[in-house]
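The chain below stands alone and is given as structure tokens, in the form predicted on its own.
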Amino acid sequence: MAELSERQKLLLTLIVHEHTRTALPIGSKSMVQGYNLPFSSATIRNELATMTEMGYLRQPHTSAGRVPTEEGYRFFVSNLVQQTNLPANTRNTISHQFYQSPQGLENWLKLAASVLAKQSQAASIVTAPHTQNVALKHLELLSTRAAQVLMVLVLVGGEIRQRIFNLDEATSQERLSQIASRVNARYQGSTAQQISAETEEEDPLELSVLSHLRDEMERSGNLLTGAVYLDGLTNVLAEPEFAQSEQALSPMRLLEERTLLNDVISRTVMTEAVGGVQVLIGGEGTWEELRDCSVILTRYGIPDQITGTIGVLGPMRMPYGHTISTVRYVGGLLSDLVSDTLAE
């Protein structure tokens, strides 16, 4: 792509924003009276027309104005949005909504998803931190009904599982509790393929628990993510852009199927340090699903121990600088938060 000249930068990002505040194309005529430019609208007109031709902008229809393409978009934030913090009292309502909260990473999680959704009014997506790096910390057995097990499996990195499963023949609490203490002095900070290796015992019943114990770490091992957590549907769907069935079939996809999520997931971020945002515009080429849409992603947790991420979906007319700001602000604090909560 081109080079744009300052002049052009100006009348890009004076663009970009009106038609993320209208929803509408953008004339000459209405931006040299809504911001008493220095230029008459005959120089507009001609850079307009320049612009379009460089593949910034595009003209929806013949006597219409102009709106941003994909191209548009990509240089306003790489080159435009201004990398600014979100203002303090903003900053203040959100910590102090965090800090309110009653404790625990679910509810911080959830909580998240609702900050991120109100503050964009668009969708946004969070997942529990995860760890591929599966090992045992702590065990617990609990015995339900009959030979059923419920186990409750920690992580090293904090990440709890739990998994149902039926024993060859009812087994007390007692015994239950015997096992899970040997597992525990045994095997802590063991992976499964360690205690594979290490694995020794006779009795038939510590033996089919420790089988359950692999598969439930294994298991864990190869998802990619934790648990997701979704708000603000309802925000994208009500968007001009989506008022189609078809058109909003896109971004439900990105929310509802595990498997176009942990891809897009997978591709970007997971790739960046811990904090570092990732911005994904008309699906980049890559994913045809998210043409209309942008995606912004960004990872929190502990480097190299536990990460999640956390983002929001909206079309690619969205306030780009508070979006960026906001999801780097509550990333920071969901890290601080499983930081603080692995050290106790």
Given for the second form:
There are 2 protein chains.
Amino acid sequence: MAELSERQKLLLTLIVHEHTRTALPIGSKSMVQGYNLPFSSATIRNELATMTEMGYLRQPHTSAGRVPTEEGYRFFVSNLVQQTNLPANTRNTISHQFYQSPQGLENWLKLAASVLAKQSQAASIVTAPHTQNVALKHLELLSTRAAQVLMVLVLVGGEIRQRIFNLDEATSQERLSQIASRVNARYQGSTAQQISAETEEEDPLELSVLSHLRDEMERSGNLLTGAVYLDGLTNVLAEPEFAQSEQALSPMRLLEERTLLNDVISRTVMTEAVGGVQVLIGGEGTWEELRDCSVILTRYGIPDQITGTIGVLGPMRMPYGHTISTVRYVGGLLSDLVSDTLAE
Amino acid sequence: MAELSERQKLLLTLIVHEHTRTALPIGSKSMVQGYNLPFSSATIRNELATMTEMGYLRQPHTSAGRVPTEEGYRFFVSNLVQQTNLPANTRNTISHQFYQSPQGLENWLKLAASVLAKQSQAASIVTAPHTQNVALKHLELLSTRAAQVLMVLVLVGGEIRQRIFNLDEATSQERLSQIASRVNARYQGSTAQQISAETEEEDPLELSVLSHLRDEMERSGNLLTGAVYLDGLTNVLAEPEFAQSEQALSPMRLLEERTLLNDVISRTVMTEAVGGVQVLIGGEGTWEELRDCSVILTRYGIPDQITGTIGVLGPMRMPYGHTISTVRYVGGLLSDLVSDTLAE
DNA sequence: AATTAGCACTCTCGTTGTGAGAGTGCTAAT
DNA sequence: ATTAGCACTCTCACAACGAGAGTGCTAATT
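Rather than the form predicted on its own that you just supplied, could I have the structure of the form predicted together with the DNA?
Next comes the full complex, and the chain you just saw is listed first.
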């Protein structure tokens, strides 16, 4: 990847900015007069030609202006975007909303989705935090009928799980409560692994309960478990590049199909990130559905304990600086809220 | 509303069918040759003219074919649509999926949404059932830190609620457990009303807990509480009438905005229904967002105890017979599943 | 050697025009 | 009451065309 001269960088920046604003191709002439540049349109044309050659720009057709390519955006995001913090009053507006909102993780997640969508004018994605190796706080067993049991599970982070299962034989509520309190006494504060390791129980009923308990606790690791909050889908529809709904179909389908979405999230979040925020531009050759979209993601929560993902999906033509800052800021807020809730 | 002759009814039926198939206006000539009608195109033209006069048909422009109006669809649905049951093999395919699926209400609801969306090729809406006047099954209080308490609430239907709140003073886990077991002993099987009536407690801590308990139980009545599962949004986008995304924006926005959606659901579900299935055609003058859409809804669950709503949203040009049957059938299945789970 | 003015050329886009096709309403005949 | 016939209307697809914006290239300038 050849280096760009300073002037070329400037031009790329201008084109990206202008294009995100207008959604139109930018020509040499309009640039020079729009920004009072100290070189002529001919010079710019030469530069643009070489940058087009290099793959950073693209002409929708001969004799149209230039538009950034996927590569161009990638270069811009890696090297040129200035990492501004969100302006103070925006930060205040956002944080205010969180501290105003009714307490509780679910409310915060919904709010995060809504704030992200509104701020970025794109679709937002918020996954509920899932616990990793998190310990049992409390187990409750309730008989529903005959051998059927409702298991309610509180994990240390306050996360609640429920599962219905059947025992081999009908069992009284007293018996269940007894088992539950023994399990609580012995395994409170233990992780799934520890429970597996320490199990040395003969009572078949208790063994059965423990296996369901472990099973449910281990399901944490699976991203699919957690709820996903989406918001601002209509923002994407409203963008001009998705004016004919065919174009909008792919990103919408992606947002709708959990498995696809999780695939994108999990594989993106693995990659290296700048300042903790990952930027996936134009599907990166892997996701056809994201051809004209970009996804900006970050993790939140407490690393290795309880983490989730938030981010936005929008057109490739996106105000990266602002959006990245917003995602980062909201991620930070959520992390704080989660830690506060978790702190004991 | 003037009566229609038998022949006019026939013509209306044909137009509705043909239009749902092709999405195009239907002309007199194509009708007579497409269906081998025993009258000439001129006769049909006369009939169509009077039906247009009466408001059941519409011409997109002079010298185009006819399209059913909102009124036309309404007449069709009230009088002409034949209430077929779903074909046996479709029914089997659907029910099979439910009994195959992992147990648990949440899974069933997701599945219902997915099945409805696929069957109707439209967007589906499934609200989690909410309990009405349902009794407390079990209360659990867990100290998180200082005066903060995590309240976990199991209702008789198996529904689980959680709430975090603060007490006036820091309280030990023992103390909380003690309160919880007293509340369980006294109020198990009671509804919120009964709890309010019987309260005669002096302990301020317990009073505080009870007030939060009542509060949370009463929130059941609020539709907003329950989760809403949507599926098949992209089906709506794919319909030709929503080809330019502007058109699709309104229904999408409606599906996205919970409050709007709940408004439609709650006000529609109140109205009288044919065979328990409500059909809302073209917003009925109330919802501008639904101008070109129809919504088909039904309740499921156990009346007055635990009920939810399922349905679909699609273009006004919709195969009403099939869709109504599907909604009814899936609603019935869900009702059965809920009753089974609830039975004790 | 880099920059720029000038110029011929290209391509889109909105407008206009045209003809085919489908459908209509009306009148007169059956 | 129905139908054949006819003149008329309106959309839609396609072609033609000019304005506008932008380009690449060459030759002159700094």
